[in-house]
Amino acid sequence: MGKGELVCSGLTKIYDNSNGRKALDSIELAVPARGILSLIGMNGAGKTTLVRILATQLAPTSGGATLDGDDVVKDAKRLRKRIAVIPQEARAIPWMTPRQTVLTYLMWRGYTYGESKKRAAEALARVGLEQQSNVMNRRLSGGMKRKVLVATVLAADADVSFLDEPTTGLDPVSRRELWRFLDEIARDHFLILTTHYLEEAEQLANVIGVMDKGKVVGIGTLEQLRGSLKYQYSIRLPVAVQLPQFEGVATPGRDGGVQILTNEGEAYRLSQAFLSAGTKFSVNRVSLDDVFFHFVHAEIGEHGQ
């Protein structure tokens, strides 16, 4: 368990009221503690539980984890000085302003008033809240309140930041602005984020962990995850049609469409056949969506579609 890595060894969590069901089931992983690690999965996959344990907020039932050499249980006090967290359930305090929220948090972490004031102003400007910095949080939109929390954590300049669904509630433009900010921060920090937006993980993550039923069922770069699929091309049909014989796999979706995974030669042949028949379709290299469906055996349209 060396320095510079996030390592989980047999990490297991069983909640008292779960009738023995494992929220985390013997997780084993080792990834570099730099850049962005994105955890994706269906509701109940275990993402938030894993983040809470790694952020020293929750004790595992068995197994363990180290972050940059520090044990998340035995060295929790030392780790807490180096990490910052946005929990999924976090809310901006209604009777404070964004500036007060960030300023208070930074001073609590030990920054001087002058440094806290400077960092708060910079962070709020970076997330687009410069004009709202003195408006009561209760008067802000849901997306703006989320930005206050993001600014609060990122202003701390912590070595490791945990962001549990940080862009929930943001409009598409604000979400992409935040992506750019997170990408900059990750150049010399380690960010661990969970997300329901597969595009977000695809755009941001250096390493992607796919979780299902308390297990990490796939982990690696996007290219590594793509390489785990037998077929590298995806054809999507908006409606079910009679398919010719082909090498690959066809999966029906809840929306009535069909997804075909196949190889390059077959993708070309099928495309020619669909064009000749006037059938609507799209063809692409397999995406993170395809990878996700492969690992969790979900139907098309079930997650983020």
Given for the second form:
Amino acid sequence: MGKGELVCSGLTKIYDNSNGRKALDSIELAVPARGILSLIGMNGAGKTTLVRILATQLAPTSGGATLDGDDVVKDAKRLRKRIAVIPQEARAIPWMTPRQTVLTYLMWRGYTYGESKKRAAEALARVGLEQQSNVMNRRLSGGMKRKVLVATVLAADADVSFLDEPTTGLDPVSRRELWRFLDEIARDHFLILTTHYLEEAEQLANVIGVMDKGKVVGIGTLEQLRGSLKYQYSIRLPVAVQLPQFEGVATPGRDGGVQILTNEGEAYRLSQAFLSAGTKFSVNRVSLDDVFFHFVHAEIGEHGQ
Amino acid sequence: MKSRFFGQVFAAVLVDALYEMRNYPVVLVNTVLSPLSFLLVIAFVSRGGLIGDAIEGGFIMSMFSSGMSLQSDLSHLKNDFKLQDMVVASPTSPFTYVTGMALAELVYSIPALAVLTVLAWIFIHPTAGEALVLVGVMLLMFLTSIAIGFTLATFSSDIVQSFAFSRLISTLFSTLPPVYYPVTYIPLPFRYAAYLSPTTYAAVIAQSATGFLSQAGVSIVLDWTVMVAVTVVLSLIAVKKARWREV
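Output the structure of the form predicted together with the partner chain; the preceding block shows the form predicted on its own.
Next comes the full complex, this chain leading.
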């Protein structure tokens, strides 16, 4: 049971001194342990707590989880040989070089000094840090420091890697570069990635888990998540116009435009009407943003809902 | 992936000692100066009369400082770089990690120990038996301080709190007690308070072994018993209370 899968059943976490507030509230999920699982959610939704429990760093209060058949509590010792983690707010140690950082991490993972040295050089070359491999980490840019940490995961070659907000604070170019490495790692490994960037989840993830108030409120591929919405099409009008009767929801935006969420038939009918009236508009499947806001029932500032 | 104890221990020594010493050599000056500064003060104030006691005090303080540095370093690496989280999720066991970090502190102390050893050779001339006693006391002191350091690091949540603990414990256990001079220099009502610190027992044993303090045989046995008991109890507390996987 659970072989080749990540399974959580009734997984609950209540931190000490939290007045009984559940950081994780009876999480139930079962997803294939391959590709990229991206966890999205607002601050405090429980993403990091879930990752830390799955990565054997934190004990659950009740319930359990298995990763490829190994229990994260009972089989932690076995699991730790197969997992690697880049925690949230992890930093490359300033008094070390990228080569030293990756090398020592690999030695902790059980590689010999010689193997570690070779794998570190290969991984740093793959992330484009060959020239900087002997420069102190403190002299590297923010993007390069992140790449050093990603190189540790690349070099570790662990079956399962956890990356908690790995691209937070990076510029768009560095972020896209890291996506490329993550995509590369995920070809033959399982990555569990948390992110605040919905675009990142949309671009990278095979499965997306939406978390809110300690619960996984939606999980599946983007198509499956869209499928669970009543309205799966989004029409955007750059300026507010008199709208005809339709089935769906219209929300004004701060830019003076309007977003209409509706079904396929209505999207087609409204598009015809806007075309006939010469009204500018765009029509798309709903984005992950729309899916996310639907699941977390959040106030949508931009959409004014 | 195989679990390789010595490689994993060496990784900790590289991170916490060798790379830091190589990249920031100035840190070595501090590790040498700290135990020597008190030694010089005591030696000058006593006009050389207590230089032997002070050298032994330097050894004890070096060993005790290792544990306090371990506390700060573990906390720094855990809270500021999240290194411990990365190591927890790896085949390295908590015992291996702490052994490596503790050895790293010992490596850090090597320059100070080397200077003290030369001074001891010149001013104390210990016999092989006396040297063995000194090494035994230092080893117990090291284990005691490592146990304290590891336990405190487990509970410290940030580096400021960690350094505050470190300074407080260092003052209580190595500056206030009679480590650099004989316990008999402390007036009697206060002498009892000095015996609350394990470093006092270490100093008394070392000073008695090298003839700087006259102690009855029973007293020495009692001092050893207390030292060993404190080391065992603190180690047990460290093992029981320390957290690898957080709760």
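Numbering follows the first chain given and starts at 1. Under this definition, the rigid core comprises the largest set of C-alpha atoms superposing within 1.5 Å between the forms. All of these numbers come straight from a predicted model, not from anything done at the bench.
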Q) Aligning on the rigid core, do we see the C-alpha of Trp95 shift 2 angstroms or more between the two forms? A) no
Q.
Aligned on the rigid core, do the two forms place the Cα of Ala205 2 Å or more apart, comparing between the two forms?
A. no
(Q) Following rigid core alignment, is the displacement of the Glu266 C-alpha between the two forms equal to or greater than 2 angstroms? (A) yes
